[in-house]
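There is one chain below, alone, in structure tokens, taken in the form predicted alone.
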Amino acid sequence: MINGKDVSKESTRQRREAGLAYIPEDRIALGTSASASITDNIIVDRYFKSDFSKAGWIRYSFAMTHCRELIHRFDIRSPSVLFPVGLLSGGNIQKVILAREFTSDPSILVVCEPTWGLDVRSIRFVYDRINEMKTKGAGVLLVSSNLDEILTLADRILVMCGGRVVASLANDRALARREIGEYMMGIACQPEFEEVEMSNRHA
């Protein structure tokens, strides 16, 4: 559901137009086309819009100007907007994805392992951009195996064990790592989720 609309049967474009943005865990295989340019990777979700195309032709002069602005804004280190994404560093590839997804005006942003393999400077940059989206009112679903990352960014934490949710925790000063660990290892389960599991078994 996005803004009250069921999009489970919609196409990828329709889901994106409904307000969904997605930063996948695998930035090479799923997040980008490695052989394509930075420009092509950024406009892949908007090339058909009136600003970027006319009479069925992509307005590359406008597209490249748009991408130069995003390269500057997201601090993407590249010699050109036409540079192949696959030749960039891992951090800069991630920034290309961030530039595309964060400027798609999303209502919901799904972010999977956003800082895997990045250096400290790039990690701080990603955190700042995610917090920026939260401030703008977007709902952010962070999927991460990095507990430090979750505690830094999340307002509420859903803990999973064995493929199911076992706890829903407010990320406040009272929350201890040990408590999260017990849920992660299956030692503990909140009563409401135990009831869900029992009802599923009897269904």
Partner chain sequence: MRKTLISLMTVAIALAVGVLAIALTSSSPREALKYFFTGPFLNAYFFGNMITRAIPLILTGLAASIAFSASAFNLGLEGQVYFGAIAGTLLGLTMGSVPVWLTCVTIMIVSFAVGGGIAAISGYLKAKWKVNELISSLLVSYTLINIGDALLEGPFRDPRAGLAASSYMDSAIRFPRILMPSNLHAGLFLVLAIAVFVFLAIRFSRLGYEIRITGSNISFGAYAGIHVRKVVILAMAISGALAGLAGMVDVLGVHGRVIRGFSSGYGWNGIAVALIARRNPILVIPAALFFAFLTSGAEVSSFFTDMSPEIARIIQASIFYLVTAEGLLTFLKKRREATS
Second form
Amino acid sequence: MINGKDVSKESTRQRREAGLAYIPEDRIALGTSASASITDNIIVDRYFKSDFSKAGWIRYSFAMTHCRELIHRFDIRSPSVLFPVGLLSGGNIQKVILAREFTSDPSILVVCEPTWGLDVRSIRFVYDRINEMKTKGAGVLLVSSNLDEILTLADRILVMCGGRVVASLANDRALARREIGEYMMGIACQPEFEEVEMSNRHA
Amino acid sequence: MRKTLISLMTVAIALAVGVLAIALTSSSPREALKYFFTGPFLNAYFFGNMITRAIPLILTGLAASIAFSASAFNLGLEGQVYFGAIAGTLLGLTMGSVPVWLTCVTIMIVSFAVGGGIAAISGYLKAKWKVNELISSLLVSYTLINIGDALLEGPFRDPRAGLAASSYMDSAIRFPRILMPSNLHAGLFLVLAIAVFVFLAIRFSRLGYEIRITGSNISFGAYAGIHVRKVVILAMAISGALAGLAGMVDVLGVHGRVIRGFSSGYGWNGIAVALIARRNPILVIPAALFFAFLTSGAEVSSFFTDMSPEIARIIQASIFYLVTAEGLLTFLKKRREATS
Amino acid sequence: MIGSFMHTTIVMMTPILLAALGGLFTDLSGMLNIGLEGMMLMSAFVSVYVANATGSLLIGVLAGVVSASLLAAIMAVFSLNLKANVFVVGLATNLMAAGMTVFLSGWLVGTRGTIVFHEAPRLSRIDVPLLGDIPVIGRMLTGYSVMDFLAIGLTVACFFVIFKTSYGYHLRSVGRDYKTAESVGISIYRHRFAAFIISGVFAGLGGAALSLPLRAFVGGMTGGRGWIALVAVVLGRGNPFGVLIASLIFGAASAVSNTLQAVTDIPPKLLLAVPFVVTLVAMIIHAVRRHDSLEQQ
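Having seen the form predicted alone, I'd like the form predicted together with the partner chain now, please.
Below is the whole assembly, all chains and molecules, this chain first.
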């Protein structure tokens, strides 16, 4: 359900149009096309919209201006907007994905392992953008194996163990890592989740 | 820079293989080599025929490029070329009193559609049930070549012809010759225009974009919301359509009728042309010319000396081997470091 | 009639089965060898030419096998060492074999058409005593050449090698999950290289089984059998006996085509299309069933 609309039977494009955005765990295999340019990677969810294309042809002048703006806004270090994404550093590849997924005006954002393998500066940057999306009112579902990351970003935490949710916790200051750890390892389980099979931790 | 170097080296090594084969097998290697390299430029006839040879190869080269760009291997080009030409010609023979230009345009559209339809079958099978399009397109092609042969040997054979061939179409339909006495015809301009259009379409059109993204990373395309199955089917269809047109253009320009097996090799060489051109539709033009040069050079040389025209095929096969050997440059570099 | 039809089926099956067994090894190592057609063709020419020149079938077959293995080795070097696309290298193999065989026949024999090798020894038929006297199916059980028996015997041998030896186990692990295989110290490179060579040896036998019984060669005489063999590999699902059954179906399709050519007026070219149609349909059915079973899971 996105904004009261059932999208479970819709195509990927319809789901995205309904307001879903997704930052996948695997940046190279799923999140980008390594051999394609930054521009081609960013416009992939919007090239068919009227600003970007006309009578079956893509308006590259508009697309490139758009992407230059995003490169600046998302601090992507690249010689040009036509530079192949595969030749960028890991942090910059992730920023290209963010530049696309965060600017499609999503109401629900699924974010998987957003800072895996990134340097400190980039991690800071990613956190700032995610918080920005939160304040804008988007629902963010953060899936992460990094406990610090979850404690930094999340409002509410669903702990999973063995493929099912075992606890739902509010992220207040009092929450101890130790407590989460016990749920993670399957030592403890909240009674209401003993039969439920659901997914994911929640931000 | 690096790519250019690889391409040049590919050509050089392949030519060296050819020169070696000529030197080993010909009784007058010097003569044979001279005619092999200069033959196509000796006079207007040889030169014009060389260009004529490149015309269908440009189209099949574009056909292969488009399929490869979507990461779909269309190995059925041979059958698509042949059957496109047969379908168009048979229609041309039965269309009666309509203006000539209309007949000409109609049969080209029909050959385009027939070739496209044939290839779309394989695209559909791949999209729907993951049937390997490489094998299915090839099997369809083998089937159609045999059926095409049967048609030309049986019901559509012109009894007055000395070989298995259809009747001649109205000579007014055919493309005008532009370099007498050679076979070179005005279809060249059509084909060059198509190459430029395909280049622009792949780079700048929406479908071209979808084809490039799907071909470069199909998971990414699907994740981003591109209807990748549709794109694969369309890419196969356009590829087959251009192949069908290649056969028709050859008939309209050179033969005026379909002859059994006239297009044999157009498809395979088109694939090689696309690979040398690294799928770039504009580079397909020089690559096709180069292939035509090899075939013509070998033909002229075998005409004047005892050289075997199959030399061309051996050189072409060598290029095929070398063309995607990405590791070649690094390999040679390592060897040089090791020996020095 | 039935007996002789079955006989033709087996005879038509042999070259396909041999090549497909070779393709099975490359398939198990995780690569699709589309050069089978070219390897077969090369061996078809070399084996009958050498048998004719030396008067020895054994030397002819060995020469054919060596020529096909050479093409396989080139394929392996290009795809494994030089990182060329394995499909493209396979196409190159087919193109090279097509050009090379016609070139060699022109150069060595002086003709490019059908060449009949009168000096080549006959591939004698082995008649098993008594079996031939059984009514109806007697003809089906005996009177095959050594190549036919070899193909069946090798199927059993391949089954043993693939499923009962550590080599077979390693080979399958390379194809199924090469990363894991590599992590436990199995060399991907060596297994794939060896698989190519094995496929060359088998395709070479397949080519020899095509030209030696006819004692003749004609350009492109494999006529798509290498591709049909490739489909047999796919349908065989990694099992030599599966490959055998698939090859048997394609052999039967060819036998139907041959028989109808002899007894009806249907244009022969139309009948030549039959094996390809059968192969295509078999491949589609296979894909649909696999697709459905994946859906159900």
